[in-house]
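Next comes just one chain, in structure tokens: the form predicted on its own.
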Amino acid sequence: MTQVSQPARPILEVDDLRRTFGGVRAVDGASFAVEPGRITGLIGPNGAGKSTVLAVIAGSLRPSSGSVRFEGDELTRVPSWLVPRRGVVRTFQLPSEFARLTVLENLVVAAPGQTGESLRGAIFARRRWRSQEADIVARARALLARFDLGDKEDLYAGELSGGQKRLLEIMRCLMVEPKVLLLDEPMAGVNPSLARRIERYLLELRDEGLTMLLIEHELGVVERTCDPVIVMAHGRVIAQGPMSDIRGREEVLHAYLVG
């Protein structure tokens, strides 16, 4: 008997997500799903409530109501810092790097679960810890050769270019090992040929199995590297599918020259 493949479950699950601010219904009843492997799309006018429910996903800011399940768990009720140690790290619209820090200690420093952050780790496991430290550095020096940045380890961050910052900011996230990588306007303010490196990298990572939520205002960047396509506007998901099916609906031409 032939056996019919099942559907991927998806890995992250947003269930009639709500925030509000005040009065202000910043997210609005948004419900969609993330599936294993891929890069989804999430777009829409300014406004939309897109930041915000990254923001929800990520743990630092909590639900008016709703849920998000990662993996099955619900992830709403998880304490922010413990998000990353799950699986889930996301990026900012603007880069949060340590700038008085070289590029080299703001990876290695992103590096979770190190034996020598802990005074007794320091003091008592001194030969594990310049073990891991040797691993973690041999790891952040990888990243930096792949993403073409090994000659800058020894800048201060804050001498990088914006579009260096944000190779940066994607680099400390993969330090931490994610499964799911929340990207928030990654190629904002970026030139155009790095802007193309980045999409590249991005697609090199799915290939290799990481599941990526990525904002973007540039549809040409959505259309080549996402598949779904989320399109939210007043706090709510109105349409979802591929950029080709989605970009000529009328209520999402709609909110994007009504807003």
Ligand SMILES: Nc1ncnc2c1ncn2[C@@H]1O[C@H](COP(=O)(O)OP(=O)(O)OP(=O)(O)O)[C@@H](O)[C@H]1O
Contents of the next structure:
Amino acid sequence: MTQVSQPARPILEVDDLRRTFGGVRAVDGASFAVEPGRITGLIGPNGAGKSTVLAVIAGSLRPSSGSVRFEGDELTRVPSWLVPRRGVVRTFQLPSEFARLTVLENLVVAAPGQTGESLRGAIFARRRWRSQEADIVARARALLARFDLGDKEDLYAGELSGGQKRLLEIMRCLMVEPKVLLLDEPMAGVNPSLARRIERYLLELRDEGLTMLLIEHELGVVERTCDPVIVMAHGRVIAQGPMSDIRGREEVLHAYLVG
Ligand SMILES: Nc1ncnc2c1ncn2[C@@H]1O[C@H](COP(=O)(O)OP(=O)(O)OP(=O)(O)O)[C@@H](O)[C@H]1O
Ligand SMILES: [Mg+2]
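What I would like now is the form predicted together with the ligand, since the data block earlier showed the form predicted on its own; can you produce it?
The complete assembly is shown below, putting the previous chain first.
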């Protein structure tokens, strides 16, 4: 008896998404789906609209039109501060840690429902940690150990290397226990050995069932981690499929070479 495996139902569906800035059509009718339990790559030349798509999915930018459905529900109507609580969390293209909080504090304040969701709250909350937030501190420490940063918890986040800040940002997202993690060039500017470590961590997270959408310029990384890959140019999706199929496609080469 043969069993035909059905494609998984998408966890995230982006449909005819548009976003303009003045006269610039940053996203110009992009549609794609993200299946659960995979790392879907989002690639394309500079200015293609990748970060804008991510910001709209994460709720930090409103679309001009179009829809984003998450587990079947329209996400673009959810207030932006509630999107992470639904389970969709993003990293930023530039690191966004609180430089004057310690590494451990950065993780604790990222947990949902904290009085410390704002910087002010974080500082006031500090002295109450021992009693009320012991479980959150324990989760933060477990993440630090897992990502080999256990000895850095008392450093100010501003003292970390560029790569360690990227990792901290990923850990801050994981404190929210997301269902979908949106990553905007998490290895950009990171030294090669730490970049390989981050790559390994992402694969481990995927193997544990976390769904990711990964913007990445380094095609070697995309090839090793992403399946499928969505290619954007000029605000639209111009190709999608496994990286092995995408590499030789003429429209993709054209987008990269001509821009
Ligand atoms: N806040 C903004 N105001 C005005 N224009 C913007 C804004 N954000 C993005 N754009 C423009 O929208 C287009 C798409 O930008 P976006 O940052 O989404 O591209 P990207 O694919 O992430 O590029 P990169 O690979 O360089 O990060 C670009 O032309 C950019 O200049
Ligand atoms: Mg970008």
